[in-house]
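Listed next as C-alpha cells is one chain, alone, in the form predicted alone.
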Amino acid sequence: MIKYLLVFVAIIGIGYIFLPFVMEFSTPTKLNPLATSYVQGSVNELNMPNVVTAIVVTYRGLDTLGEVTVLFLATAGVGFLLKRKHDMVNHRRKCSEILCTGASLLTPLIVLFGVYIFAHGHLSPGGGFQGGVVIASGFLLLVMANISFHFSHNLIHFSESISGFIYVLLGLAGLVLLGANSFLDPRYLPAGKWLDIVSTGAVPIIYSIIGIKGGSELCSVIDSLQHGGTEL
C-alpha cells in the first residue's frame, strides 16, 4: 500500500513541476535571437539550405565531435560486455533462401542509399549519422542472412580510425586558415553555387567523414554481436 502511495505522490509531484509549462505555453510567432542568427547565417554565411546541418556541423561542431566520441565509447563498451570464450559454439541455423537472396539484392542498394543521405546532408534532411546508420543496417541484414559472412576487422578499424583523424584535421583546418574560434568552420573552401552538390564549403566532406565514421563504428558493434566481442 505504501508503495502505491509513493508512486501516486511522485506522479502528483511531477505533474506539479510541469504544470507551469503547460499553463503558460504559447505558440511563438517569431524566432528567438539565437535561432534567427542560425537561420540567417546558414544562408548568408554558409550558402546552406539545411539549417540543421549548419548548426550540427559548424555552429555546434564541438558537440558533434563529442557525439562521435560517445559512439566510439559505446562501441568499445558493447565489445567489452559481449566478450566471451573463443570456444563457444555458434548455434545459428542457416537462413531461408528468400532472406539470403533478398539480402544479396538489397544490401548494395541500402549502402548506396546511406551514401546518398550523408552526401546530400547539407542540401536535404539527413546527414552523417543517419547515413552511417543506414549503411550499418545493410550490413546487419547481410549478417542475419548469411552466417558465413564476416567483416574485415582491419578494414573496419582502419576506416574508423582514419575517418576520425580526418574529421579532427578538417576542424583544425578552420583554426589554421580562418583564425581562432573557427573550429570546423567550412568557409576555407569556396561556398559554391546554391543547391549544388559541391557547395557550402567543406561541409559535404565533413558530413561524409562523419558518415564513414558512424557507419564503421556501428558495423563494429554488429561484428561484436556476431562474434561475442572477441574480435573487437
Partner chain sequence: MMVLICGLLLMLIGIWAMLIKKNIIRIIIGFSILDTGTHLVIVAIGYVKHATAPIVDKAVNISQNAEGGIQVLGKVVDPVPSALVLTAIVIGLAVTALLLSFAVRLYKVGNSLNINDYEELKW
Contents of the next structure:
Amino acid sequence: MIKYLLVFVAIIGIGYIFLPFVMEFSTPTKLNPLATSYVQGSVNELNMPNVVTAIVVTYRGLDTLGEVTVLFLATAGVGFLLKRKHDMVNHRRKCSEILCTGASLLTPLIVLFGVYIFAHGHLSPGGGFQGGVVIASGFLLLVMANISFHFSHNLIHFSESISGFIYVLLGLAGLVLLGANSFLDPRYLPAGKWLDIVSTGAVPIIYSIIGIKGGSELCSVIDSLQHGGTEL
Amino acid sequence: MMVLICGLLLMLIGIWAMLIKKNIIRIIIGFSILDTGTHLVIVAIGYVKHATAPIVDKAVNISQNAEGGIQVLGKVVDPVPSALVLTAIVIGLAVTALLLSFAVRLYKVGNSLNINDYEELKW
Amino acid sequence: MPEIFALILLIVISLGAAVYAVFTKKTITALIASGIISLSASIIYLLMAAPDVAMTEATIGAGLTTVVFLYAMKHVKGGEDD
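Mind pulling up the form predicted in complex with the partner chain next to the form predicted alone we just looked at?
Everything in the complex follows now, all chains and molecules, and the chain you saw is the first one.
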C-alpha cells in the first residue's frame, strides 16, 4: 500500500515539474532564425528540396555518424548476449505452397521498394533509415514464412562493416577535397539540376550507405532474436 | 498544444507503468510508451501554425531574390526536431532490442521474469 | 476543422490504449495496445506536417518493435504473465 502511495506522489511530482513548461508554451506562428537559415541554405547551397535530409546528412552529419555507432553497439550487444547454436535443428512446420510462393514473390519487390525509398531520400519524404527498415521487414517476411533459405551471416556482417567504413571515408573525402571545417560536406560532387535524382552532390550516395548499414544491422538483430537464447 | 499535452500524459503513463509493474517485459513496454511520448513532445515543439512539411516543391511559395538565389516565402515546419526524432526512433528500437535480450538472458539463468525474485542487489 | 476532430480522436485513442496497456492482465494484449499507440502517433505526425517521422514511426514503432517483442516472448514462454 505504501508503495502505491509513493508511486502516486512521484507521478504528481513529475507532472508538477512539467506544469510551467505547459503553461508558458504557445504554438509559434513563424519560424525561428536557425531553422530559417537551414531552409535557405538547403535550397540555395545544397540544391536539395527535402530540408530534413539536408539536416540529417549534412548540417548535423556528425550526429548521424554517432547514431550509426550507437546502433552498431546495440546490435553487437544483442548478438553477444544471444549466441546462436550451430547445430540448430528446425522444429517448425514446413511452409505451405501458397505461403512459400507468395513470400518468395513479395520479398524482391519489398527490397526494391526499400531501395527506391532511400535512393529518393533527398527529393521526397523518406531516406536511409526508412529504406533500411523496409528491407529488414522483407527479410522478416522470409524468416516468418520459414522458407529453407540460408542467409549468409558473413554477408550481413561484411555489408555492415564495409558500409560503415565507406561512410567515414565519404566524410573524410569532403575534408580532403574542400579543406578544413568540411567533414561530411557533400559539395565535392556537382550540385546538378533541381529535382534530378543525380544531384545535390554526394548526398544520395551517403544516404544509400546509411540505408544499407541500417538494414543489415536490423536484419542481424532479427536473426539473433529469432535463433538466440538456446545455449548459455 | 493538444499534442504536447498528449505527449506529456503518455510520458507520465509510461513512468507509472515502469514503477508499478513487476514483470520485466511489462516494464519494457512502459519504456516504449515513454519513448513515444517523448517523440510526440519534441515534434509538437517544432510545429508552426498552418505550415506545410519542410519539403520545398510546388506547394511552397518561392521567389528569386536579387543575387539570383531562391527565397522561401511559404511557411514550413521547423525541420530540426523532425531530424532529431528521426534518429531517436531508430535508436529506440535498438535499445529496446538490447533490453529484451537482457530479459531473455535473465530468464534463462533465473527461470523467472518477476523482478522480486532477483535479490542480489538488495541490501 | 476536420483535422482538429481527427487529432482529438487520435489523442483519445492513444491515451485510452496507454491506460489499457497498464491495466490489462495479459502481456500480449499490452503489447498490441502499445502497437496501437505507435500507429496513432504516426498519423498524428502526418497531421503535424512531419512525413519523414511518420514513415519511420509507422515502420519501426508499429512494425518491427512488435515483432521484436513477440520473438522475445517466444523465448520466455511460461514466465511472461507473472
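These figures come from a predicted structure and were not determined experimentally. So that the term is clear: the rigid core is the largest set of C-alpha atoms that superpose within 1.5 Å between two forms. Residue numbers count along the first chain shown, from 1.
Look at Leu99 and decide if its Cα position differs by 2 Å or more between these two forms after superposing on the rigid core.
Yes, the C-alpha position differs by at least 2 Å between these two forms.
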